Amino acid sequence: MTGHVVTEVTELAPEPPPKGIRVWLKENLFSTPASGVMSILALLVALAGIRGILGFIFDPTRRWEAVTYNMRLLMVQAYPAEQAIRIWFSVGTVAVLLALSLAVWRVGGRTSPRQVGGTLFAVGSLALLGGLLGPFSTTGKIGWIVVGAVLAGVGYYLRNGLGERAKEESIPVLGAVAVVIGLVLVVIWTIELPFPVRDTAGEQVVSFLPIASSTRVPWTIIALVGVASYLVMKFARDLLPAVPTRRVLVGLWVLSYPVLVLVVLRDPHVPLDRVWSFYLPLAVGFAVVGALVLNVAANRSLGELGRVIGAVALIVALASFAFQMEYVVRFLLLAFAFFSLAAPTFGGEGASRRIFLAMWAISALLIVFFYVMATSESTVEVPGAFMLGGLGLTLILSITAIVASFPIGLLLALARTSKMPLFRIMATTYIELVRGVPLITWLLVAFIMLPVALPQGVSIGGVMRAIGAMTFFSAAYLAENVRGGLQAIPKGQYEASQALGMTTSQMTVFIVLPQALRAVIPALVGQVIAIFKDTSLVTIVGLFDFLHIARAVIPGQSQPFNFLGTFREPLLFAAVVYWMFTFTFSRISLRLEKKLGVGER
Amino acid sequence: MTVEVREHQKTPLWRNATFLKWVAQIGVLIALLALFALLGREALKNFNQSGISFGWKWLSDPTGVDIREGIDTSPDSGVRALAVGMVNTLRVGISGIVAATVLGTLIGIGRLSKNWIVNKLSTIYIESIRNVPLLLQIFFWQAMALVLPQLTTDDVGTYWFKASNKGFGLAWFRTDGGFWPWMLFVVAGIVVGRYVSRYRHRIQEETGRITYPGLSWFATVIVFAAVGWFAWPILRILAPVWHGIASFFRALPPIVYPIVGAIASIGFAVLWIRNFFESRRTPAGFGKLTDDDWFRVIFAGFSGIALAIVSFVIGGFVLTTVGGDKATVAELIGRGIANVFDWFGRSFEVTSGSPIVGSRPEVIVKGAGFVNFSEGGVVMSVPFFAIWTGVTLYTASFIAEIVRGGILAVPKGQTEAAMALGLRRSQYLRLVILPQAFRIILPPMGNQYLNLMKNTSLGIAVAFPEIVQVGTTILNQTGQSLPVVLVWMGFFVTLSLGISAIVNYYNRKMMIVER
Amino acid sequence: MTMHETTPERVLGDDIVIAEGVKKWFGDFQALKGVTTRVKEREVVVIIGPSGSGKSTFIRCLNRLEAHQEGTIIIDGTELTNDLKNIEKIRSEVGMVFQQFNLFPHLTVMDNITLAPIWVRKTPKAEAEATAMELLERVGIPEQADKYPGQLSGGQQQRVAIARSLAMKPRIMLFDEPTSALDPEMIKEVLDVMKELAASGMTMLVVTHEMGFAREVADRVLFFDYGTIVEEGTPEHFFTNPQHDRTKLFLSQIL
């Protein structure tokens, strides 16, 4: 018998008789005096609380065109319009592999109409009370109640109306959201919002245009391309080969980023034949040289000498600083170094040397096509230092910040880990030196003290110095949550390992990073949105972050609209977006939390 | 046939695992040692170039750094412009702390409560602060006290509460004459009562009579307070003694203090190594030590050493004085003490006042259409208002999780358990739940604690005059950046070293409960 | 040294494991107090005694899972130190049965017992993957190939590790404790596999408490207390003419 277990069988238990709405006040609302006396107060504190907000939003002296006039300057700052096309391109790609991995990994799952109904039902009796406490007109009034009504109505009826039926799971999750795209999409082709305009007199009067006039071809675009990406994806993943379809798929992920930033949105000017008659040529023979002494330096019969050839890359690669040369050499040769010591204990035989070669060509090319575009001269001509602000600047920050600062928080946390004493002393201190002194401070010294700490010749933009600070602040905090991880593999598993005769570089990267990192994947997520929300302290060193330009930019604006002393509706509507990005993460955390079973004993 | 056990084979050293470990430790030390120095050589070459010199001179210089609020608006020298900035940090940390902690447990229970509206408000609460950046908040919070009214002379007034663009002034206590020799008797209280809740719980357990321990503190605590409140004025008979105690001080040479420092430090290097000797101990004598082991105890004395010579060169560092005289380091401990001991006895003499006296906020015309709150009350600025209410409320949504999930915490058979025992609710939730909770509680809370005092130092943003930003202001006149930042760092490492041993001493005291 | 016969297919060659005064300490515990004892070629030493008797340690540090800290040991010629080129040679030829199993649970079966033979041994993915399926057709579970260890019995978890280790081909094999975590009824199947190995010619070392398998398979059985061997034997003197009060008190208390 090959366990098919019979579930049909399984009875379910009785199911508890419906509650009225008495029941129900009384058992959540009313169940003590005490408890009623709270919840009345709770119900005012809520009740005004409605109020107070739609009287905020909806007052008619709040100036909402100030953040509606200004939308681009939110977003990007001051990206040229004409190039506008390259971050449209940038968020498409975004979106389509968005897409494509929802359906290779097949996220999203299916819910019940009782629970889509009970969300409609709330959202719909907040209209209702709304409508009922806003300070609207009439009509107005009659267009929040109705709204609120029908959705009320519908949502209750999915959830009570039904039956049985509501129970079954049958609404796919991805299906819902589509559906919202579809809405939003429809909003934004009708729903007319305040912007300001000059009228025949020259003032500057407000009048209502249709949101988003200028981007809704796009995002339209976007949207659509994105769903059917979803849809040919769901029809072809199961033709595809499931794991090289992965690995394919997060290749693209981690190129997609430093290719839409340093290619895409830069649009660099590439000296061509500089590319043709020396970096290429350098790339090709790194590449072609260096996997030939690899193949040599992995050979198992080489012993001894293997890590001798290691040695010498890496003492030449250090040397290389000290003598007049590009960059891009350098690096090629620390990285040589670094696959050198790998060889002899990564190198493999047979397939696995093979991928073993194929990385380092590849390592070779790519470094040398991201020092190329890196150093190429922008031709996004933008005033000012970056070519990105706003919420594209904040983006990249935390993206940047947390990206670069995993491998360094990795090391640091198998340092504080390790048997070696001096290591342990070296990660301890800097991490508790990082996380004993708040962000801002690192960030002054970045932008005080690290100019004239650096060689004569280097600057580095104000952008890289927040970058910087921000990598070596998280990776700290970082190194703590991976040695949380760390702690929590069974020393059995070391022991294993190391019967087995693994070295210890092979213990670390076969069997203890895989494990610690899948435990402490929510935590690392819950990281990422510090950090994001942690990139709006350069706003305080003076970079047009999307803080920046909501709370000083906008306010400061005299022409060609005057919005001088605007502070409080741009600063909400940030706060919304902020919410939005830090929310969605933190419910991903949470499934992720549930799915990977992290955190249940 | 056998293999003969030789003399033991030597081993190279390139392949000698112990060796090759400590290579690599040292190796690397000295590359990041290597790295620094350099950074460190072009940052004074340049610094050479552009003719600042570091220095600590800044310190005793007079500054023309003007603070908008804190104990002293207008410093006379740098240390005392810090002075202000860190009194300011804790002001607000401290105050931050407290209602942070009343703020965010109430939320927490609300977020476990039965109660449906309760429950929703405690997480919409929740969910809505802690996923906007603080810095956001503390904004906004300064924009919507910039919109407030202004303050015109038709508000020339005394208040109990006064809101305005100015700030928020509300009616508070002040302390007056007697209030030192008051609180001894307080503190006597506090200690005797020590010992009555004892003595009555000594009752409690033998006869089983119910004699509220807790309670009885409480009361001698106020008796003691309540006598005070008349009879300090006898207390005046001590004032000698404290200046007594001062000129003992003053007349102590200076170079006790370094090495009072000194044997404190080598003392406690030993006293560890001792210890340390002590617990790898057998009955057959010493085992064996691990390369670990060793590198503790070298390290530990090496640290002995090292903190002693600092001590002395510490205490041999001279500084100018705000007067203008030249005086060491070890000099001005003694000038310190001895100092507060004079001031403690000068406030012993008062006799006219009363301990603690109410004080009310009050608008008053400053010059020519100026319009602005006196010294009554207490007035909270803006910069503060947004700072204090940012952090406060930022820093209560995780403390409310915490708290929230150290109840959850909890296993439910304890429940049970004290509930098959015919422990009242009240009962159980105080002697069962509560304490465990608080055991899982109190770490995080510790680091929740050193979150809302580093965060104060975003006041930067809304010119409240806390560390970061009297340094930046200082930094910006002087130059002297190097030194700024490393007070800062002095400053907040000092205060995360304090905030985690007071977390790690209730720890271990919990710790000792439980076995 | 004679060579002498135990079984017909078992003959036993020279020594093969040398252990001459080993002594270790945990900080202040003394764990062996010099534990002298030779191994033979394709020998099985059942090793017993008392929990913390020091029995588990003095196998972990025949792989060097602990670093004797005085005396002598060699294993095949070459002797343990923190010669890395002597620990990387000992380890890949002695193999370790754990009583936890130690799987590593993110990875397949497979790649489980893929694993080392590839990138220790470096043998090609293909051949170490036809090894791999033989050992488990050897150890009977050839079906489980592409699960994860936490998908599997304890029984079959810990065949799977038994495989694990006969793919690096080791010389000598360690087992620790290898049945103490499991259910009595996959006790057997453990056995099985363990005796199979043993008749073929594998030098073991067996830290146990089944005295069946001691009795029916074992060539010696070393009796551990305090750190140190009190007595050793053949399992006949051992089970039916035990000298030593303390090995006497043993027995009595297990069987």
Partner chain sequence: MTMHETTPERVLGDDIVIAEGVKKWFGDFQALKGVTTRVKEREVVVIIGPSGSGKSTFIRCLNRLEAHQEGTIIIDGTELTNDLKNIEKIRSEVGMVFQQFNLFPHLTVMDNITLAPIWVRKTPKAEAEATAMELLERVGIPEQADKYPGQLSGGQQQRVAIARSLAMKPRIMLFDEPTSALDPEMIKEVLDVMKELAASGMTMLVVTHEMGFAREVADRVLFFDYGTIVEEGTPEHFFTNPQHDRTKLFLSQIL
Contents of the next structure:
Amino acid sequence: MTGHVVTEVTELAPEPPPKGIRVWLKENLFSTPASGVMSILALLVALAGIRGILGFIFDPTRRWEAVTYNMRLLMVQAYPAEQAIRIWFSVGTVAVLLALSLAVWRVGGRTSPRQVGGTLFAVGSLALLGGLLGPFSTTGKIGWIVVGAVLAGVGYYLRNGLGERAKEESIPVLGAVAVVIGLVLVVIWTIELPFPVRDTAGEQVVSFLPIASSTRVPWTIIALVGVASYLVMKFARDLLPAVPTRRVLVGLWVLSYPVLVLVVLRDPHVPLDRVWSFYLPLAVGFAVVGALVLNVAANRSLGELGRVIGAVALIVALASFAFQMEYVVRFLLLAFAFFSLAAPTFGGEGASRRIFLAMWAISALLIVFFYVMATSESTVEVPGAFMLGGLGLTLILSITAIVASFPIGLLLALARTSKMPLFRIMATTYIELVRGVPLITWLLVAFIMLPVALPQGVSIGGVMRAIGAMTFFSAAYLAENVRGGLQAIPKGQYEASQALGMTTSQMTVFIVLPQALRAVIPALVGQVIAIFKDTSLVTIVGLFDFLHIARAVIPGQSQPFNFLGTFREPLLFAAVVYWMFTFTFSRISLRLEKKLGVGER
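What does the same protein look like in the form predicted alone, given that the last one was the form predicted in complex with the partner chain?
For this one, just the chain is written down, with no partner chains and no other molecules.
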């Protein structure tokens, strides 16, 4: 017999014929007389809007020195300048973890010169348009026009001057990002910004000065360390086991937030005598005794004994709130109850059992450690009760509320879709009650009514009250988003899971929730963006967050420089910062949706 080699031919859709600018304009803007008129009107409105924005930003009477002078106040409020190294260390830690994650998960890929050219052409066109419409001097106009023309020309060449090579994905995305970072560093080291100074007569005037070295040097070091971390991990990732490396990185991300906030930024004064005499024995005792009990609860050969242990542990944990004891003991009992309930289903055998018990021991030690750090007195001296304000406080409020509301929202969604009437009624009541009242009302309840309801001698700081109100409010909305994903799962998935012998818990964790969360990624990201923006409401209750400083603090300054009544500039700067964060979240969401194929299958 004669062998035949079959070559599979992949048929590709024919590429559309090349179109010039005239064809594009005719098809998209001037296809009919009516569309042509509307396009011209829209263009005139856009040009007028751009001219108005540029006129506002570059108006000589604008007091942008109110923003540049108060940049530290906007970022961290009154954090001591002599301890600013703690803030830079925290930012650098996040940058290193981000760089390592980009390398391990191979984020980036390559892009084509055509796409890069399109971006450069758009940026250059906007710069060119700004130079023509902006209220600049002759030198300024020439500079904007030249820069815009160069960028637009380079972009046009990359799109149309390389022929077929323009379609090849030959440009590394992260390489282009590194180039942008380098250009930003060049700008930081060369740009001069307006700052208020006193002239020889003692009058307040504006002078253009370079950015302080205390800002330029840390940003440069952070950028270089981040790039170096990425290159090292990119070289080493193929030498390291993929799954353990990713798990370690995820663990570092999870631990970085409480460590940076509670330890690095707070610099707590830890009572070592109390640690050695009470906290350390407590943590070790719970870790050892709890591991022994969990080993029994995870043994399926003992029948229902494991579930009985879990039920008893939950009852004891809930009953602990009726007695006087250290809060850390209550937290440990609640954590042990959670592990006990999960042990019969997820305890496993052999190596899986040992990993489960190790997770409990580590959790017990971490609970005690972070409790000690959070309750120890901070050595950072600031005027208010919390060490950070400004954008730092905004990030702490939003990150904590997002992270804390996620598990609560999952439990509420599962309870509302449960077949048990008690859980379903309780979850429905909570969700409808919380969603029926605005967030600002719950913030006022937390700040005005909650202190009255607390037992005597118990007090909760303003930041913690704001976090609590935002967490429970966000959890109600998140629960409804997740419930929509749960209801979208076909019944066949449940039946297949039951046919494989899965328990209800295993089916929920391994089959149902991953599909439900994947289906509602756009809604979840929208919720994250909403939480981040809703943090601005704490300005109503007097917390010095980013918006409060821009809205009330800077316009009320009279010393050492007078910025009384300067509202527009700080508020516009705050709006741009909020937009930068929310736009980044939306881009990450689109990338995640594309990677997971949301809406495609």
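Basically, rigid core = biggest C-alpha set you can superpose within 1.5 Å across the two forms. Bear in mind the structure is a predicted one, so any value in this text is a computation, not a measurement. Numbering follows the first chain given and starts at 1.
After superposing the rigid core, the Cα of residue 495 is displaced by 2 Å or more between the two forms. Once the rigid core is used as the reference frame, the Cα position of residue 304 differs between the two forms by 2 Å or more. Core-superposed comparison between the two forms: the Cα of residue 146 travels less than 2 Å.
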